[in-house]
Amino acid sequence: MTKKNLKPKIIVVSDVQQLAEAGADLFEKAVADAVKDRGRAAAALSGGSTPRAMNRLLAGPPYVDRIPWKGLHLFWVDDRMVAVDDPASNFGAARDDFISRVPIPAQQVHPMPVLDAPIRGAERYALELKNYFGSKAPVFDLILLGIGSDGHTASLFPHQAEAHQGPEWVLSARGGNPDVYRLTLNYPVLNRARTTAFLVSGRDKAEMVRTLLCGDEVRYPPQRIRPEGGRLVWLLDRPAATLLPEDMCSMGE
């Protein structure tokens, strides 16, 4: 993989709606295209409530259908350190959204051990992923990824860089809402990735995405997200981007 990072390419679209339907319709392809290119897919999938929607539309048609789910394997950015059944979850989450509901094989899902002890969690879970990519850093054909108004991403969160523990690809740390302890990828993960997708929506997030995107300093990690060679994409709602210059955005619409 080239060592270089791309400019991002900033989508907007009129609403929450578009914005499932634009994010279901990057995942169908970058999975479709790996399967076809590789013979098989990584994604890894965050939580929160903006890709809900998108995660419903993956379950019905058209993309139930048109998706290669044989031939995918599903990993978490992050996650919350609760049962599977608690609303906190993002593995339950997406599992009662879609997994359970399209035909892909249990053994490629994958969730965070998020019943062992913090540290350990983060072992076994950097384990799976070698099992999987090999000892080399791992390279998602997909990671899809959101942003808190706090500017946090994934469980990495500003001004904590101490509270993260952990082997190289993935950490525990603790914090957010609820404040509880989570497992997440890595940066040097985050940024292999052949495929890097923010979903942005809500005009709370305005003033973060503005920061974000026309910011100089680097003070928030979504802005050390810069992919090594792979393409890095904002999907964000109007009311998300309306702090941004119109000639950083394509219409998505």
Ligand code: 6PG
Second form
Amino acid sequence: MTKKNLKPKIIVVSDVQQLAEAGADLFEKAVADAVKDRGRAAAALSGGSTPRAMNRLLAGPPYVDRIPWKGLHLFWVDDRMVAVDDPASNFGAARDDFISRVPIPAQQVHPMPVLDAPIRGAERYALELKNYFGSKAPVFDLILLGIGSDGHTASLFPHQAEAHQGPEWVLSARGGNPDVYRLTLNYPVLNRARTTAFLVSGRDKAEMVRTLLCGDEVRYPPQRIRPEGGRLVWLLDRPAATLLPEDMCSMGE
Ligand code: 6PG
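Show the other one: the form predicted together with the named molecule, since we just had the form predicted on its own.
After this comes the whole thing, all chains and molecules, with the earlier chain placed first.
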């Protein structure tokens, strides 16, 4: 039976704090369900500023006590090819915001090899995925994504397909802010997770959110995120959702 693309669930919450809490709740549930059902969980994190408030919540009660850290493997959706202590490092930010303060075994944290040459780094991370998932295309339990106001997600930038190179599952790219080389998961991986959630905050993203969710034509990478058989959730704060039709959204608490 072919897997169908489920319609996205759009949840709007009042503000950045509620967005962080909604993201942390979703993270906890996806990870706890996976560990209960399959004995382990694999989650892939995006970087940028939006997820940082959520990540910091994970390091404190109730999340730090309820998430089954010993069964969790953390991967990255993308990262900039800079040193881990560079402020632009997605891994560095996640390490500071929660990983260094929760009981996840170090060998279960899988940062991207950002100090390699770009293509080599992409090949090495594809191997890391294969070591964990086996030779079938990776199926993450949770993939967390953001969007840029330019319509990128992960490090997949609009109108720059030619700039992305690498093996099928992981690509190297150049662009974004900062404009550096990056490694990014590719659509075959991003479209297979059991739960995929976009976290979007801020009025500066509202026009792009409307284009992505209401536009007819597929023009931007987030519109190509249609998980086969998985759950797709958009978690938006009210400023980011301000241009969406009311009947399109379910209001979070
Ligand atoms: C990256 C991120 C990227 C991010 C968006 C949103 O490495 O740049 O993974 O895809 O999700 O750029 O970033 P903000 O949350 O900072 O707006």
